[in-house]
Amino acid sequence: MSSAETRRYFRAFRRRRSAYGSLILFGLIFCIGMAAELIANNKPYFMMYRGKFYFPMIRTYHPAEFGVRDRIVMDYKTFQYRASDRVVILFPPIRWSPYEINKNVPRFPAPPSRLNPLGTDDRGRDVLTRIIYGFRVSMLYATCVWILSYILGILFGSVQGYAGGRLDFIGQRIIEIYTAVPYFFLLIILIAIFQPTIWLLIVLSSLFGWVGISYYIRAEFLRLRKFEFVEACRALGMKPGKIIFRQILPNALNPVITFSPFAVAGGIMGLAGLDFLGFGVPPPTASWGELLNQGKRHFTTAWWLATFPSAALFITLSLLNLIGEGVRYAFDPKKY
C-alpha cells in the first residue's frame, strides 16, 4: 500500500466524525489502560525521607528504612511520620491496587464513596482500579488472539487461494469439519482440565478463532491470482512463496484490516463471557467478567458491580464498533 493510499485511506475514515472521534476516545482509555500503575497504585511515585529520594513505584523497599519496627511490608498510605523527617509523598490519582482491601468500611461489598468512588467488590477491593486494571487484562488477551488468528487464518486462507484445486478442495472440507465443533463449549472443557491462564486462555482462543479471516483471505488469493502481475513473476521465475507474501498478501490486506476492529471487540466480549462463567482468568487477576459475576451474585444489595463494569464494557465495544464501521467505510471499493 502506498503512502498516497494511505493518506487517501486516512482522509476517508476522518470524514466519518463518530469513527475518527471514537479513535481518538478509545486511544485515551488504551493510553489509561496501559499506564495503570501510574493511574491506580497505593505505592508512591516517589518519596523524600529525611533528604534522601525514593521511588516505590520502581524499587522495593524495607520498612526498616523508614523507622518502621513492626511491619515486612511498607504500607505508604499509613505511614506515621514526625515532621522533623522533612517526608514528601506524592502518590497516583487512584491510591489502590487492584488487590487492596480497604478495612475501613462497614460491608463488603461497600457502595460508593469519597476514598472508592465506583464502590467496592465482595472483597472489599476497589471497583475503580479493578476496571482499569481490567481493561488492560483484556486488550491484552484481545490484540494477543486477533494477531494469533489472524497469522494461521492468513497462512491457511493464502495457501489454499494460491493453490487451488486439489490441496483447496481438501482444505475447505477439513475447515468445514472444524467448524462444525462446537469450539466455546471444547474451550471451557479443555480450560476446566487444565489450569486456566491468561497465555492458555490465548492460544486454545486462538487455535479456533482463524477460520473466519481465512475465508477472506482464500476470497481475495483466488481473485488476485489470475492477475497479470502473478502471470509475470510466475514467468521470471519467482518461488510461490515470495509470490504470496510479497506480491499478492500487500493487495489482499483489505479484509484483515476492515475486520480487525471487530475481531478486537470479539475479544474483549469473550474473555468477558469466560470470566463470567468462571473460566477466564484465574483470581486475584482483575477482570470485567468477574466483577459482572459478582454483580449478578448481589444484583440486590451492590447494584455498582453490575452498573460500573457493564458500563465500561459497553462504551469499549461502542467505541470498537464505531472505529470498524469507520475503517470499513475508509476501505470501501465503491468510492473509488
Contents of the next structure:
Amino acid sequence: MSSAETRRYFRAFRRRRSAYGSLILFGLIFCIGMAAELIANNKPYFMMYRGKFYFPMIRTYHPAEFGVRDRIVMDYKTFQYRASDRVVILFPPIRWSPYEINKNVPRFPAPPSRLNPLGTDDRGRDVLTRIIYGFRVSMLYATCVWILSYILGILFGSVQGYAGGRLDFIGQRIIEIYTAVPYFFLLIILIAIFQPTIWLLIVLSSLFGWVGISYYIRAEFLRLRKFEFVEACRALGMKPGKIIFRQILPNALNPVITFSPFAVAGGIMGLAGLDFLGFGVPPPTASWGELLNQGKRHFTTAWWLATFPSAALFITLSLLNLIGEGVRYAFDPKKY
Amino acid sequence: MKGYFLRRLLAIIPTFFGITVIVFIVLNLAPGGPVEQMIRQIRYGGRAYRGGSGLSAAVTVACDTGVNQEIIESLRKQYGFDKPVILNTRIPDRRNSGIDVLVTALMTFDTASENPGIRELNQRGTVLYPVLIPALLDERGSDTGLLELIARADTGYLKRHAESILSVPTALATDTDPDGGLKSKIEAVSTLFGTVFELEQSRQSEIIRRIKIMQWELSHPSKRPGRGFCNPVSKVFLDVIARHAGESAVSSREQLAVWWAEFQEKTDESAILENLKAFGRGDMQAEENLMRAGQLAVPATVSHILNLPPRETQPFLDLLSGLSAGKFELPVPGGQPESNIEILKAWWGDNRLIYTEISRPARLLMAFTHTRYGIWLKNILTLDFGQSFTYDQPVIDVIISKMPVSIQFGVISFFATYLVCIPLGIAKAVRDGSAFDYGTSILLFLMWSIPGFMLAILLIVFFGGGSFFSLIPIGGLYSDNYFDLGLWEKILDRIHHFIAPLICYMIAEFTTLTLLMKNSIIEEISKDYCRTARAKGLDSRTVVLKHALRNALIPIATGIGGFLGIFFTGSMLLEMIFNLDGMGLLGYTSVLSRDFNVIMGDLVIISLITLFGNILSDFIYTVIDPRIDFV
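Next, report the structure of the form predicted in complex with the partner chain; the form predicted alone has already been given.
Next comes the full complex, and the chain you just saw is listed first.
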C-alpha cells in the first residue's frame, strides 16, 4: 500500500466525524488505562517531608523514614504528621489501589460515596479503580489475541489461498472441523483443565480465533494470485514465500485493517464473558467480567456493581464499533 | 448440485472424525486423565489425594479409600486405559495363544513378561487356576473348550471339581506319561496349589515365590500387578475356608473357628509368621506391613481375630477387607458368591484375544480399533457417552432431557428476530436517509455494542425486584406455583418468564440482521429489473414487496443454518444468568464439576449439530437461489 493511498484512506476516515471523534476519545481512554497506576493509586506521586523529596510510586520507603513505628508498609493516606514536618503530598486523582480494601465502610459492597465514587465491590475494593485497571487487562488481552490470531489467520489464509487446489481443500476441511467445535465451550474446558493465567488465556483464545480472518485472507489470495504482477514475480523466479508475504500480502491487507477494531471489541466482550463465568484472568486481577459477576450475585443490594462496569463495557465497545465503522467506510464507502 | 451435497454429506464423516480427534485430545489433556479426575471427584472428603500418574495411581487411591471397584472398572473400560492410545502394535498372534500361554504363565510367574497374555494372567492372580487345571489335564483344552470352562467357572463348578483338583499330586505320582511336558505342567500346577491346598508340603517354595513377587511389587510401586482386582487369591482362600468350615456352621465367627482348628492341624502358623518376619515386615501391628504381606498374612490375622473378644473383631475384618480390597464377607455355606463368575466373564471378555486365533486382516483392523481412541470412537458412534456421575444416569439421556429448554428459546428467539428485523429492514430501506432511518440506525448501533449477557445482568438488577422495579422474574422457566395455575395463567406465567431472556437472545443478531436486510433491499432496488418495474408504472410498494424482497431475502436466509447451533445448544452465558436448565447450563455445570462424560457428549453433539447447520445453510442458499453454484 503506497503512502498516498494510505493518506487517502485516512482522509476518508477523518471525514467521518463520529469515527474520528471516537478514535480520539478511545485514544484518551486508552492512555488513561495504560497509565492506570498514575490515575488510581494509594501512593502519592511525590511527597516532601522535612525538606526531602520522596517518590513513593517509584520507590518503596520504610515507614520508619517518616517516623511511623507501628506499621510495616507505609500508608500515605492515613499518615499523621506534625506541622513542623513541612509535609507536601501530591496524590493521584483516585487514591485507591485495585487491591486495597476500604475499611471505613460498615459493610461490603458499599454504595457510591465521596470516598468511592462508584462504590466498592463485595471485598471492599474501589469499583472505579478496578474498572480502570480492568480496562487495561481487557485491552492487553484483546490486543494480544487480535495480533496473535491475525498472524495465525494470515498465515493459514495466505498459504491456503496461494496454494489452492488440494492444500486449500484440506485446509478448508480443517477449518470446518475448527468451526464446528463450540469455541467458547472448548475454551472453558481447556481453561478449567489448566491453571489459567492471562497469557495462557491469550494463547488459547488465539488458537481458536484465527479462523474468521483466514477466510477473508484466503479469498483475497485466491483473487490476487491470478493477477499479472504475481505471474510476473513467478516468471522472475521469486520464491513462493517471498511472493506471498512481500507481493500479495500488502495488497490483501484490506480485510485485516477493516476487521481489526471489531476483533478487538470481540476480544473485550469475550474476556468479559470468560471472567463472568469465572474462567478468565485469575483473581485478584481487576476485570470487568468479575465485577459483572458480583453484580449478578448482589443484584438485590448493589446496583452499582453491575451498572458501572456495564457502562464501561458499553462505552468501550461503542467506541471500537464506531471506529470500525469509520475504517470500513474509509476502505469501502459504497456499502454504507 | 445433487452431487455437491452428496459430497458435502460424505465429507461429514472425515470432519466428524476430526472433531472426535480434537475432543479426544482435549479429554486426554486433563491431568491424570478423566478416570483419576472422576475418582478424585467421587471420593473427595476422604483422605488427602496422593500424587501419581495415570490409572495405576487412581486405582491405588481407590483401593485405599474403598471407592467402588465397579465404578473404577467401568471407567477404565470406557476410556480404555488398558489399551494404547492410537495404534496398537501388540496384537497377539497365534504363537502366543491358547494353552501354551497359560502354561508359560503358570510356570514362569513373570509379572513383567513381554507377552501380554502371560502378564495379564499373572496379574489376574490365582483365581483362574482351579478353572484351568482341568483344561490342562484334559489335553482337549481347545480354545472353545476353555471358553466354556471359564464361563462355567462358578463356585458350584469348583466344588464339583474339587476332588479332581485335589488329586492332582496323586495323578502326578502315578502318571508315567512319556510326555514330560505335561508332567512338568502338572508339577507346576500342583506347586501353585500348595498355597491353598497343601501348604505343608510346598510351603517353602511357595513362600519364596511369593516373596519374589512382593519384592518385585515393592520395587515397582506404581505397577503393582492385580491391584485392579486386588487379590482374587483371597477369594479362593475364602472359598476354601467355606469348604473346610462345612455346612453345619452357624455364624461366621464359628465357621472361622472350625476352619482354623482344621487349618492349624495341617500347618503351623509360626512358620508363616517367621517367614513374614524374616522378610522384614514385623508382625501384624502395622497396616502397611500387612498390605505387603498379602494373603499370606490372612491366616495369621484370622488366628488373631479368633483370640479376640467378639466386639473387637470388626476392625480386623476391616483389615482383611483392606488386604483383599473387596468387602471381606465370609461366604455363607451353600450360597453362591456370584462375583466369581462375573469376574471371570469380564476377564474373558477382555482377554479373549489372547486365546483365539486372529486372521491377518482382522489383526490389522484391531491395530486401530483395539486402542483407547478406537474404543472411545466406537462408543460415540453408538451414542454411548457413558454415565454422568453428577446426574447418575446415561449422558445421552441427560443431554436429551436438557434439549427442550434450549430449543424453546432457540426457536422462539429465531422467529422473533426475523419477524422484527425483516420488516424493520424494509422500512429503513424504503425511508433511506429519513429521520426514521437515522434514528433507528443510532438505536441499532447502540444495541450492537451491548453484549447479551451484560443486558441480562442489567435487566435483572434493574427490573428483577432488587433495588428498583420488580417487573421480571429473575430466572427459571416458570414460577414455583406454576402447577396450581389455570391454563391461561400458565401461559401468562410462561410468557412472563420468557420475555427477559428472549430480549437478550435477540440482541446478539438484531443489528446485523436488520442492517443486512436494509442493505440487501437497497441493493436490489437499485438494480435494473426494479427500475423497469417502476418504469412500467408499478407503485414502489409493489416493487419493494413483490420484486425486490424475494431477492433481498437470499443473503438473510443463509443465517438460518447457522442458527441451528443456538437452536439446540442455547447460550451458556444466558442460560446461566437466567437459570434456564438447558444445554448451555449443562455444559457449564459439567465443566465446573469435571463431569467428563457429559462434557464429551455435549461437545460431540454440539459439533454435529453445527456441522449439519453449515450444510443446511448452503442447501437453503441453493434452494432459494438456483443460480448459486458451489461446484
